[in-house]
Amino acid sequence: MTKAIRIYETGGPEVLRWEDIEVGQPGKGQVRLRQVACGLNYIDVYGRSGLYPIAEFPAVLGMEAVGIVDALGEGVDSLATGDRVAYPMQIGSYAESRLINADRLIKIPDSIDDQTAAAMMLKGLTAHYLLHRTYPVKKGDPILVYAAAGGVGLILCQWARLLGATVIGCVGSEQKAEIAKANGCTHTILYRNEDIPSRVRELTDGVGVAVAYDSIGKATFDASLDSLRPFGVLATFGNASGKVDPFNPAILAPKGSLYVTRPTLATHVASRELLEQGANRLIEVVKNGSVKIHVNQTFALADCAEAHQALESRSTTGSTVLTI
């Protein structure tokens, strides 16, 4: 018997539950964890409100943690028991222990300590897809970052100024724009008080940002659109102020023939290939310290209502651990 977070209905953060769980042994080509620490990601928060669907109910929330390998199935080649590994967007990492197939898996080095193994995987991962591959940023490049002082954020600005971009933050506080400029931020827009697109320009010489990366949603999609320049792109991969409404795709000729796409993680990792592509750019450029992942909240998995509380409410900075 071991100890999870599991919902039986969706709803504010009062449905999460820490409560008794089997998990049993491994089947074909999985592993059992005994897992040590799990990121917070606003993806919790969509599954647990009801945003994203559940397939079944209870369910154990969480996409992402590090652990150590304690139980192979049969066909488990590649791990050993006793190895450190980590994974992102495979839910069910609220969890003291669990099951998981072993080609999600990706062994960690002994130089990443478990906290930042734990908060890097589905952040720095979706951080690596939106820069290298959703709009590939090339030197010079000006971008824009919503939720500049947040989890993904922070790596996306650091890894975007190793890349040589100009990086525009937009945050909501001056401590928040502090911390972006200390990560990469070369310019901040506070969205409480400034107008995004004006400011953007002013910022840009009147030509706008090549990229926009909103994990907002709603509340921020028009003041994206209306940032970019002439064959700008509009990554818009969050829903932290709710879904993107309808919209007619005509308007984005006028707007300079510019492109928005919506992409996930999930389809990112989907092969092992794609995810070693990934796992391994990111685990070297946090080896050598060109990114730093900063871990500025943790609380105890039992208290995992009170993390979510402190994520929504954006009292958070940098990225949040659960420990075990």
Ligand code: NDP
The other form holds:
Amino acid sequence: MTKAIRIYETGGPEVLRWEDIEVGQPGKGQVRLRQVACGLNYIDVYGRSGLYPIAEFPAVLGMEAVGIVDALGEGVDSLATGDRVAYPMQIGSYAESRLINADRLIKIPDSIDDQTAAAMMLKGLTAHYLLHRTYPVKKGDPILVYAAAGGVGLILCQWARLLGATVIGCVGSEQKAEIAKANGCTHTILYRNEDIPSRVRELTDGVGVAVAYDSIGKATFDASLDSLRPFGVLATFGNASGKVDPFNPAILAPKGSLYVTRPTLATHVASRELLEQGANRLIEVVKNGSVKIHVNQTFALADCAEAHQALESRSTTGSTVLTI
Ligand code: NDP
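Right, the form predicted alone is done; let's see the coordinates for the form predicted together with the named molecule.
Every chain and every other molecule in the complex is listed next, the one we just looked at coming first.
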């Protein structure tokens, strides 16, 4: 028996239940992990609330964690028991122990501690693909980052600065503005009060940004388009305010022949090659200290409902880890 957070229906944080589950033996290609810590991600809220579909109930939520391999299934030769590994985008991480396909796991160097490892995979690999694949950021590019003091946001801003971008960060409070500025943002916009496109034009000599990395969705879609320079890219990659409404692509022409994409990390880690390419680069920048993973909140996994409440109420900054 092991403990896990499960849901039997979608809804508010109250649907999260801490209960016993059976884990069993790993099948072909799988390992069993004794998990040490899980990362909390906004996608967990979408799964719990019903914004994203859940295949089957009861379901163990959670998409990333770090743990120790404690049993190997048939045919697994890339890992040994005792290996410390982490993973992103594998539903079922809110558990003390779990089965998982070995080819989804990345070995974590000793110099990266458990909390960092638990927080960095999903959010860090997202920052990686947005900056290197969705719109490859170039030195001198002005870019717009939403929720700049959040989990993905703080990693994205530091990494973008490392690549030489001028980062404009949208933040929900003065306190978040300070945190964002200490982590790569040159400018911040208090987007609860300020008009985003006009502030962006002021900050870019009227030109606009090369790319808007928009994790807010419904509430900011139009403002993002109106903040782009000609040929600019809107990467709308999250729905913290709700899903973007359907739109007419013809509006992109007069605004400057713009591009809109709706990427997901799932595609960017679908093959082992893609997963390893991103993970290697991420581990490098975390190990050499150029990107810091700020774990600013921790909760016991059993108290996961409190963590969800904190994330949804916009009161967290940086990453949140659920300890086991
Ligand atoms: P964050 O730590 O960024 O938390 C969400 C933040 O969004 C809040 O702190 C808040 O910051 C901002 N926000 C704005 N409007 C709202 C609202 N109405 N309700 C709640 N929050 C709001 O979360 P994560 O780092 O886990 O995720 C960030 C985003 O990235 C999410 O939208 C997530 O879905 C997306 N994502 C997408 C991936 C993909 O591949 N497509 C992968 C990973 C994450 P503020 O107060 O500054 O406005």
